[in-house]
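The chain below stands alone and is given in structure tokens; this is the form predicted on its own.
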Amino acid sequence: MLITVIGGGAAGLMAATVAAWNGAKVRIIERKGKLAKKLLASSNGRGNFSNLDTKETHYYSNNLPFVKKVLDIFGVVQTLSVFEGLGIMVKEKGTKLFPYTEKSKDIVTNFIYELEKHNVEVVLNFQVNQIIKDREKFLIKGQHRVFQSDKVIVATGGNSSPQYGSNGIIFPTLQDLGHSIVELRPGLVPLKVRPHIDKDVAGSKLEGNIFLIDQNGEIVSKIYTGEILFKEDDVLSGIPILELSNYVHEYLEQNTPLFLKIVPFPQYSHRSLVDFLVKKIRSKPERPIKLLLVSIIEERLIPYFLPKIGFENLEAPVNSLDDKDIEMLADNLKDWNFEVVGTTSWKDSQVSLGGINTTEIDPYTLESTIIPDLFFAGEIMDVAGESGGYNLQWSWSTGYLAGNSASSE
């Protein structure tokens, strides 16, 4: 029995390895010239491969019960068992899991050793354009070559980060086979906002609680805490922004106003912040207003922030501020607002929202309910996780189930 895994990322590596362990003859086909390029880049190369808090509530899908069933069968505990068998030492940072060296390549090296040990055929630089079911066999077509296979596991990813391999070209042939696609949108991606972000502000950071509100002021997302990065071209990034990007598409597509709210200094109440500013003013009443906020927010943000709330003369002494000014300053320091007007491109996104409709996949085997002997693993499905190791955990979980199911007689 020959199993072909299309896609050499994390899910494909796991699927191929498990199928080979079970004694199947296995082939991996990868579009790029190297396996696991996206995995190698994960967490800036540090390899945050899972999270101890993995559960379906950290995922986005039109079918969360499907996600739960998969994770219940093969979750973090089972993944750690496989990694132990591979010889990968693990480090915990909070709930995040890393290889002890914090090097993604060490995960890849161990998987590649298993592929070589079990004589898995690896075909690189091959773009699959079409999959045809011809009686009991699959025909896997590229531009100049056709492969035959008894079973196929599709682990090509979605549209995100095409520079690492996934480009969405596989979806039309899966539709030809009878599968439906939940519309694909970029996830974990920077946001485009207004008002305008001055070029001089690019590179600045602001830390706080961040969430989305609708035009009625209702909170419409989870509340995340962390650093916001101001970038050129009116773009905000940082982990909380990437997390919130998964909520924005419905509003953008319906042209419904959506706003991003940043609440810095969550440990400071409005009154304690006012008291701090008053003490600072009294200690050096002659200092210019532009220096009042030094050490409170990044210095590059000060000439951007103050004029927007009505302070035009940044050289005026702080003792020119009256009580009303100080109250207003404290109010605005704890309340930064931007309108969300878009996202950046697929190249910047870390995950695809949407994909193969999971109602057409058996959650216990990950076999297609439409085409026998066709299986799915990873981001190709309509499942996307938050950042923090959840997407890689989905790759390990689905890769194992697909590989194990495909190689079981």
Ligand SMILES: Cc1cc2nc3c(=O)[nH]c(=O)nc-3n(C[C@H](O)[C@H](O)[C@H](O)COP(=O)(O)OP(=O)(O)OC[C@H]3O[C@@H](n4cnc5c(N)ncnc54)[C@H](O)[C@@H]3O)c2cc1C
Second form
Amino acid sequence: MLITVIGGGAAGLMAATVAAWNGAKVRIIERKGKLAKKLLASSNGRGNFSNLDTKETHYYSNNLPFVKKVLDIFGVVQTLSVFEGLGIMVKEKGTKLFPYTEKSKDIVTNFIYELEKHNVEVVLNFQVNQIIKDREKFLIKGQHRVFQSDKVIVATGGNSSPQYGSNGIIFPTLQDLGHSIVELRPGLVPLKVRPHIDKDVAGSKLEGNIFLIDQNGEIVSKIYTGEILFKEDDVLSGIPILELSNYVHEYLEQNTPLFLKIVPFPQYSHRSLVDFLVKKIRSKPERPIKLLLVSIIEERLIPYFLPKIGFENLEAPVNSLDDKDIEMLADNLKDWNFEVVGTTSWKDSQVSLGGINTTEIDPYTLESTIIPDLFFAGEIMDVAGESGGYNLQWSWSTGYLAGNSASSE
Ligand SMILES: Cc1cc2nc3c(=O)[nH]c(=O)nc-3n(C[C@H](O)[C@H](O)[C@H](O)COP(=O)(O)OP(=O)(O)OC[C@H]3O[C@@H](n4cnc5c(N)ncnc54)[C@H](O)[C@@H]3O)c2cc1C
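Since we've got the form predicted on its own here, give me the form predicted in complex with this ligand too.
So here's everything in the complex, that chain up top.
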């Protein structure tokens, strides 16, 4: 029996390895000249491959019960056992899991060794454009060549970061086979905001609690804590922003106003911030206003922030500020607001929201409920995780189950 895995990313590597371990004849077809380019780039090449807190609440999907079932059958514990078998030593950082060396290439090297050892055929630089079921066999077509296979595992990813290979070209042929697609949108992607962010501010960072509110002031997202990065072209990035990007599409598509709130210094109450500012003013009353916030926010942010809240003369001494000014300054320091007007492009996106409708996939086997012997693994499905290792965990879980069930007679 020949199993063809289309897509040599994390999910494809896992599926092919497991199927080969089970004694199946396995072929991987990959459109790029190299396997696992996205995995190699993950967490800046450090390979945050899973998270000890993996559960369905860290995922976005129209079908979270499906996600839960898959993770219950094959979750972190089972993944760690496979990784141990591969010889990958693991490091925990909080709940995040990394290869001990913090190099994702070390994960890839171990998988490639298994593929070679089990004579898995690897076809590189071949893009599959069409999959046809011809009686008992699949015909897998690209330019100038057709492969035959008994079973097919589709692990081609979604549309995110196409520079690493996943370009969504496979979706039309899967629709022709009868599958439906939940519309794809960029996830874990920087946000475009108003008001304008001055060029000089690009590169500055601000730490705090960050969340989204709707036009009625209701919080409509989880609250994330971390560092925001100000970028050129009115773009905000950083992990909390990427997390929040997963919420914004329905508001943007319906033209419903959506706002981003940053609350810096969560450990400082308004009162303690006022006390700190008053002490600082009293200790050096002649100090210019522009120096009052040094060490509180990044220096480059000061000439951007102060005029926005009405302080025009930044050279004026701090003792020109009255109690009302200081109260207002503290209020605004703890309350930064932006309107969300868009996301940047697929190129910056770390994951695809949407994909193959999971109601058409068996969660125990990852087999299509429409086309027998067709399986799915990884990001191609309508399942996307938060950042922190959840997306790669999804690739390992589904890759294992698809590879294992495809190779079981
Ligand atoms: C910059 C970045 C950082 C990330 N960091 C993390 C992180 O720290 N932790 C985490 O958990 N996740 C992270 N992710 C997400 C994670 O890398 C992906 O969710 C995961 O790699 C998806 O694996 P996959 O195998 O499903 O798809 P992919 O990795 O996209 O692999 C699909 C493969 O299929 C090939 N392919 C596509 N179409 C065809 C075709 N028609 N014919 C042949 N081959 C085809 C592609 O070339 C590609 O190699 C990150 C993503 C990015 C972009």
